[in-house]
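This document starts with one chain, in the form predicted together with its partner chain, laid out as structure tokens.
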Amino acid sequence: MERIEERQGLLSALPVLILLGAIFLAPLLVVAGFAFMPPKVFHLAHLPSFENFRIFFDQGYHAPLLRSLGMAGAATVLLFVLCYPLAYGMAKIFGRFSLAITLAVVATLFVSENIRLFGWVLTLMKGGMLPGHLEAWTGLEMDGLLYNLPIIVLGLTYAYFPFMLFPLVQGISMVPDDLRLAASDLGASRLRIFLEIDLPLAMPGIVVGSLLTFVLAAGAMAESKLLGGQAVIVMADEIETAFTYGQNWPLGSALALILILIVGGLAILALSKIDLDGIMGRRS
């Protein structure tokens, strides 16, 4: 009886599985296929080759990869530090005011990321809102604040703020207040409560938030292009160059595949460590 039910489940899921396979998996498989084609071909009908991966190591592509991962890591840590107190307030203290904050943060997502980043460009460029005002008030000549590495990390932190905040709120709200009170009654210090109760119990939210921001930031390009003036070249930029100006689809595919494997591997590893059902509220 149970086996029939299982089969029914599979059958009902089949249309969605086929749809997902066609629109989600198929393009990834094409990319994976091209990654093993010789450089500069436009069809998959060639003998497989590892040439693109040799190029990856020979021509220093590990540098943009490490930069992308490094900046994504830095932005993730910064976001955690910035979002945690706010998320704690939203989950435990602010009450109905949390809704106002939620709406305010979500509203920023209604405007395209590029336009919001242009807003930052106008704010930070030479003679822009911030340096321009400072110049007018102090009389000192101010340079623009754009076109360097820290500004790219700032851009990433800004762009992916909601993706860290909301999972954190969800995670922190899962920490029972009684437990914290009990620990306090038994003489635990604030730090100890934070380290041994808050952090471990909010971990699913922390992992999901960190994962979302890290994965998005590792593939981000707009921040480095618009704010950073490409002070450093990121991996997504190299992938775009290979596909367009380089007219080298196999190299672009290989670079994309390497990024997907690293980020995907991290995601699977992280997700295997937490109880996703818990954060989704399906714990029975």
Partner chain sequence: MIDRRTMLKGSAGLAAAGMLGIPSFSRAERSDELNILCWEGYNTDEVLDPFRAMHPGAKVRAESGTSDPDMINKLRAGETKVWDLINVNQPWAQNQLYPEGLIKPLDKARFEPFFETLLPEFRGPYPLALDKSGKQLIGIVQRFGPFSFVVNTGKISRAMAEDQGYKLFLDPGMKERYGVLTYDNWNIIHMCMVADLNPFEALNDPQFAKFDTAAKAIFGGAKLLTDDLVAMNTALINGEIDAYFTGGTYTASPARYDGQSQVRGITPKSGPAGGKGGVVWVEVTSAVNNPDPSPLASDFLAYVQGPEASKKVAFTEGTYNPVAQMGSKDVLDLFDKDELDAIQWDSLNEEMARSADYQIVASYDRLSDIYNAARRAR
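Numbering follows the first chain given and starts at 1. Rigid core: the largest C-alpha set superposing within 1.5 Å between the two forms. All values derive from a computational prediction rather than experimental measurement. What changes on going to the form predicted alone:
- Core-superposed comparison between these two forms: the C-alpha position of L25 differs by less than 2 Å.
- When two forms of a protein are overlaid on their rigid core, residues whose CA moves 2 Å or more are considered shifted, and L261 is not one of them between these two forms.
Having displayed the form predicted together with its partner chain, please output the structure of the form predicted alone.
There are no partners or other molecules in what follows, just the one chain.
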């Protein structure tokens, strides 16, 4: 009976799987195919070549890659530190007020990310709102605060705040209050309760939120372009340059494939450490 239900479920999901394969998998296969073509080639009718991967190492493309991964990791850690207290309040303390916070956070997604980032540009640029007011108060001439790594990390943190917050709320809500109260009655300190109960039981939400923010931040380009200018080049910038200005599709595909494999590998490794059945409510 169980096998029949599984077979029926697979058949029911087959059209959606085919659609997802056509939408998501097919473009990735095309990118993977171009990655093994010789440079400056615009069709797949060539023998496979590893020239683009040699160029990746010879021309120092690993530096933008490490920069992208480092900033994504820093933004993920910063987002966790900022979001956890708010997520805990939304899950355990605020009650109906949590709905107002949810609507306020979701409302920010109704505005284009680029428009919101331009707001930061106007705030931090030389003569902008923040440096301009500081000049007026102190009488000292100030440069703009843009075009450096910390500002880009700030932009990533701002842009992907909801993607960390809401999974954390879900994960923290899975922690039983009775278990925390029992540990407190037995003399456990708040720190011990946090480390041995709250964090382990909320780990599914923590991992999902961290994955969402890290994956999105690692491939982000708008933050580096608007807040970093030409001073900070990330991997997404190099990919765009190869596909557009460089007119080198194989090199752009190789760079994209390397980024996809690294980020995807980290995501699979993280997902293997959490209980997906528990997240989906299938745990008996």
